[in-house]
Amino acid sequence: MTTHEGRLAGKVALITGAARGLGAQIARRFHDEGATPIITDLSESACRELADELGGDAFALDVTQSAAVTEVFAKVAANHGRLDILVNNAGISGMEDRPEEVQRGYDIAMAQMADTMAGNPPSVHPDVTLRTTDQDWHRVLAVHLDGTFFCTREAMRIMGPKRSGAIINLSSIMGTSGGSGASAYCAAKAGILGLTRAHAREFVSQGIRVNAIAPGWIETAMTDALGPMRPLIAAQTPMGRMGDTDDIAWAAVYLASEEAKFVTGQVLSPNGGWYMSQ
């Protein structure tokens, strides 16, 4: 807990997907900087646990359900009369329940590396797209793109009349650089960048700033699932390691604060040098 007034003193901030990982740490840092955090996630009990720790509100929310989003934001407006910050953090990789795909990707990467070192053409190729079902594709896009749009639309009903606010969308280096074997995730995260720029231009006349964070490889439950790929990822990162959740949380604090009052439509990418061209 900081002892000064805080960079976000008096602000009300709603964070989606905030029961754990990046969202939870963003909520903690917002709280430390004086904001009242509103914790939303699929699990009401997980939301309540963190909200009780931080002294904020908690709501179960599936961001892919437009009616549910409308209901939660209406409750926020009724309870607080304002919303100063929205962090669209809810997301899935699409590989949470498919460890065999992670192992397959690792095996193919190792085989291709061995072929290259032996001076041979690749003998195996990624084929994730061929095995991606319609349901797999739509689920990833729904959480990231539908969720970001639905939450932003409802936030603007509160922020717009106040002529003030900051919206922060969580993208990824997979949306800026692309990545093999994750077409739905890359498309969704790239789409978030386009949505960020469109909304930054649309909302600027109302005093609302919209920016994105494109994290690199961060130590979370989502990247824990990468298993054998993790040492390879660390080796490919110029800083030689994966990041921690605070690397993203402090970026969010900056973008939400008055320090970023001349920043809109931008992408901030804490990634250890993994990707250097935004």
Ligand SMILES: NC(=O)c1ccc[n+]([C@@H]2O[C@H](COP(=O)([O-])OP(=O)(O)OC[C@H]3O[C@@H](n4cnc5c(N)ncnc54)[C@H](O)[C@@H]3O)[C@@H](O)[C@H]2O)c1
Contents of the next structure:
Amino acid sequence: MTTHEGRLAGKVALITGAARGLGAQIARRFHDEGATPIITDLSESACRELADELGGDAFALDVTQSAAVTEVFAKVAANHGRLDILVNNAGISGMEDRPEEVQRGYDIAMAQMADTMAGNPPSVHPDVTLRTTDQDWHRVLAVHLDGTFFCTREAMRIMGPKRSGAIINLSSIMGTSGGSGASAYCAAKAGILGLTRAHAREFVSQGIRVNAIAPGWIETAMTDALGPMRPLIAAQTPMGRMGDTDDIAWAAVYLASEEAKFVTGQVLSPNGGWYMSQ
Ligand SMILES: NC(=O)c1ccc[n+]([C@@H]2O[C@H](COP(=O)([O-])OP(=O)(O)OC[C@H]3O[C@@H](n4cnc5c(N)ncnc54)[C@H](O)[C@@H]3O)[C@@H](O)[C@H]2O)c1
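Okay, that's the form predicted alone, but what's the structure of the form predicted in complex with the ligand?
Expanding to the full complex; the earlier chain stays at the top.
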């Protein structure tokens, strides 16, 4: 239980995929603003240290598992009797275990740039889709789309009767701009924008706001995996760098707070100017 006042004083907030990266920093900033964060991720041990630091619950929660999602939200209802904020943050790029694809993507980007600068047609092509299995495709859609839907449905069982709540979905600039070699990720993130707007309209009469954050390129384990692409990404970003986790955490605080009381169905995109119209 927190004792200090803040922009989220007294709120209970569940964050998925919160053991590290953006989810962990969102949990920290929520806590600093007076909320009680509930830290969830694939394993409880991964959540425990942060939950102990912030004084909230820690739950193992694989968001692709509908029955497990139901169970965890039932525990939240039993323990707290309320849920004010849900952040659907859990995500995978689909490239975590495919470093050879990342290197290949870099080599092809460089070769195509050299071809163009030499006035030649492209001599090489990504073809990542041809090497993407059914399983690769379904895994990425499951974490982002099934996960966001399952968690939102269970959160609504608690928030709906209270006639109050804020849901924040993590999309990406990839959901609108597209990205070569990341078809499942781009489709999933675009789908999250659709879910955000559908749920914003469906839940508005119950006083529940639903918004998305579409981060640009942010320094986390997900983008560490991009290795040689990182300097290229920084160079393509008008601000000349990748973002830090607070660039997203503060956006989440705003959308969760009363400051955003007239904001629903929107996309907020901290991205250093990489994409200028979400
Ligand atoms: N880092 C970026 O540049 C960036 C950009 C745009 C969007 N995003 C999105 O932000 C969110 C957080 O990304 P991040 O950069 O912090 O990544 P990250 O890899 O550091 O953290 C993601 C977390 O999600 C967890 N997770 C993965 N699968 C899960 C599942 N099935 N159930 C529950 N948890 C699961 C992981 O264990 C991990 O702790 C993701 O949705 C990501 O797509 C990130």
